[in-house]
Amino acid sequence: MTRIRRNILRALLAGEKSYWQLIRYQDGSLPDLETELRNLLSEGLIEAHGQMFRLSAEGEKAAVSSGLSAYVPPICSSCKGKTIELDGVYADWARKFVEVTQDRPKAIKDYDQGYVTSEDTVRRVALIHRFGDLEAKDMLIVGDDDLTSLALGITGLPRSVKVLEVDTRLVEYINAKAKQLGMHNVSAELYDVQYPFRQELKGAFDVFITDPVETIEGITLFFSRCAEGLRGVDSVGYFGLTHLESSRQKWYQIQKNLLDMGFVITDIIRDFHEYDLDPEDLLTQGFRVVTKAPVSVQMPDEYFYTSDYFRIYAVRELTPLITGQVTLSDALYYDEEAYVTADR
């Protein structure tokens, strides 16, 4: 039995759920995922209502007679796994960023954008400070539709944080937003990651912050252009990586191009992102979550998209995998798995 297969049965022990929990109760892809559900309705073990899901009589029976039992999480109801508490100044970062950024821009499919909640975005600053990487440090961010420079800049405590950002809009948002709240030390520019940092730029920070796509060629020239802008050793990065998008082979590579590079994982915190995407473009912009799923489904009823939170430290002097200037494609964007993602 497949481990998600497994995962499906376990949690539908539970009673039904909807297509868009079951994206949240599983372990793999999201085409495996779909594969799975397809062989199990096939199959007569699950039953499809609507757009939930439940277990006939005879998956309960094949369920059970696999050792499995109804799966409830046990997950910490305050911090929903992700170890990190708002309360305190960390509350008060969150009230002002929730309030200062209620005018964002909207995420447009064009950059591949689709930010996390707010209350996430504030979490990850939170971390960054848990582990040391915040006060009095130079703090690097290729592309930010989270606004994650506002978020650090509402807590005072970094030396600068510079944006680069491919989107004119946001660019031009947050250094509005900067100027208007009295934050001198964050500022952003235009930058395309096709093209290597100018001069001034490399070896500048101490830490960098990205959510990179997902395809290997996208996340490795992210990363061998954050690879550029770090100082070097004890130098560190923080970046979201979904399993719904990057299966385990991915995985594998990433991590390798990870250590080739000079870095090491110090930490990953599961489903520390939850993304708030736009229901009407996630029904209607073609993406593969919904064109390919078994039944026909209908707005999500929770936050499904998720990312793992990874920490990673630099043991030696970086060796970024790609430099110079490259020309992008649709594969920067999208390959097989990508099913969250807009087919440019």
Given for the second form:
Number of protein chains: 2
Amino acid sequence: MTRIRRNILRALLAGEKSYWQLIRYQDGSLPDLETELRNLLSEGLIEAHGQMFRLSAEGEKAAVSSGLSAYVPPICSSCKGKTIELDGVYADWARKFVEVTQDRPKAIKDYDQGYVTSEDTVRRVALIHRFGDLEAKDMLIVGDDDLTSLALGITGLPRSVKVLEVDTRLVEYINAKAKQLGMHNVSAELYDVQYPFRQELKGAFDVFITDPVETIEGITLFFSRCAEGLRGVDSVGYFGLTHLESSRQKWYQIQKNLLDMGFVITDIIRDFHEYDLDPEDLLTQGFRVVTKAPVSVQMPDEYFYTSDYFRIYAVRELTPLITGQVTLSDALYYDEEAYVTADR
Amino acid sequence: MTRIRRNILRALLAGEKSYWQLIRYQDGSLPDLETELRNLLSEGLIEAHGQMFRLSAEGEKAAVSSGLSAYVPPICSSCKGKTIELDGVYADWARKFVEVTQDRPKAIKDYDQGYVTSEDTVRRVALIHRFGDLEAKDMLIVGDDDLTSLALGITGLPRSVKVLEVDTRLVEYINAKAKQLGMHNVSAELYDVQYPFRQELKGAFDVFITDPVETIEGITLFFSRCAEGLRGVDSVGYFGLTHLESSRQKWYQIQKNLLDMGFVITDIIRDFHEYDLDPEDLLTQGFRVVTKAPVSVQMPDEYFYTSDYFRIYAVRELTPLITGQVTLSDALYYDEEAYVTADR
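Taking the form predicted alone as the starting point, write out the structure of the form predicted in complex with a further copy of the same chain.
Below is the whole assembly, all chains and molecules, this chain first.
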């Protein structure tokens, strides 16, 4: 029995679940989940009742006889397994961030956008603080639709925050906010990852933060640029990676590349980020997570799209795998595992 | 300023801390921490008052002018950043485990023993359950002073649990308990990691669990044996790794070896395990964490020894780096980074 099938069956043993909820109960990719849901439906082991999936009597028998039991997650209900709680000064950061970013630009899928919840953006900053990578650090953000730069600025702790971003709207928004809030050490500039950093940005940072596209080519390029931005030994990087759009095989290649560049992985926190995707866009813009769903689905009743958070640490002088200018097509952004970030 | 120095200073900015507490505030190795504490003392930036360390006026000035602020951990107070809470059925597992293991054998350092708290052993089992690696699985444990086998047996969920253990006392204890509790699918046998598995144990398991010794040679041998025990693609492994006795350079080599064998790393949860070390043994048996401390220390007022928890996943047929019989000396167990597990 496949891992995904087991996860679906044990989740449904504990009670009916919507499509969106079921996504949270497995750790495979979306295409594999959808295949398995179709199989289970056609085998008569599960049934769709409106928006909810249930086990059939036969399905329940099959699940139990396979040694499965009703699964109730042991995930911490306080932090949702994210390890960080926003209390005290951290709650102040969160309040301020929400207030400041009320008028944030809407995500557009042209640039693989789709931002994490405000709470998770601030959790991310608190995590970086926990790991000692915030105070008096020069921080680089490559792609910032999450507006992490402003969350960092609110803490008053980094020495500087530089955003490199391909979307003019975000560059302008971040610079205007930073000015308005008196964050003199926060700035954004237009940048396309196809081009190398200008000289002054090379070897100039202690920390990078990025939420890269999830093709091997794209992510390798993002990390290579970020590595060029770092000072070297003892510098660190933070990035999100999904299993929904990246198979474990892809993870393997990504980790191999990171080690080859001189990074060790120090932390991977599962489902650290929940994404606040626009439910209407999701239904109307042809995303495969909707169009390929085995039943006709409605708006999500759950943050279904998550990513795991990585921290990596430079153990030696870094050696980027890609240098110089490259020309990239859509293949930078999308591959056959992209089900939420692409409509192809 | 070194990472360790920064972590000491910002922890002390928030208030005085004992030696044992300070260990929890840094993510370097113990030798490096002790060097840095000595430096800070001799520079007059910190002072020891009885068992507590404090910042001097000069130290406070230095910390603040370096951009540091009083650090209050944002770590979830409910799960302590371990992601798992023991509630409902999971609390039952924990109660049962504590009850069953009241008379557990005392840890002896000859075999690098020293077990994690009972709560964390059960958290470990709950985590494995979360990740779908428990129900109807054949599970292998190499070295089981934590008695994870019994915690697994209590859940009634695995298909089988096999312990391979070098300490006769533990083999007998686990077998006697399993018999007494009617766990027919839990068994232990004597095993020395210098020898290959017997044929029937090769390729026979879905999951391995180990808490390996932390020398490169030792850990590579442990993982090679465990890999030989696994079925292959989609099999998984769980193990603890400290930063206290393993530098990030050592982590790097370990991760490289894991990838070379065909594993990808799916999770790393920091400080997942707290170790319940015998405080009296610690003070009297010449461990370097005590003998090399910069001041005369008393019994720990905190679980100071922790390890991070790794989950690894086989993306292809596994290729162990070591096969066949090997002869190992003390170098298997100890290297110059061993400060708590060795007295040399």
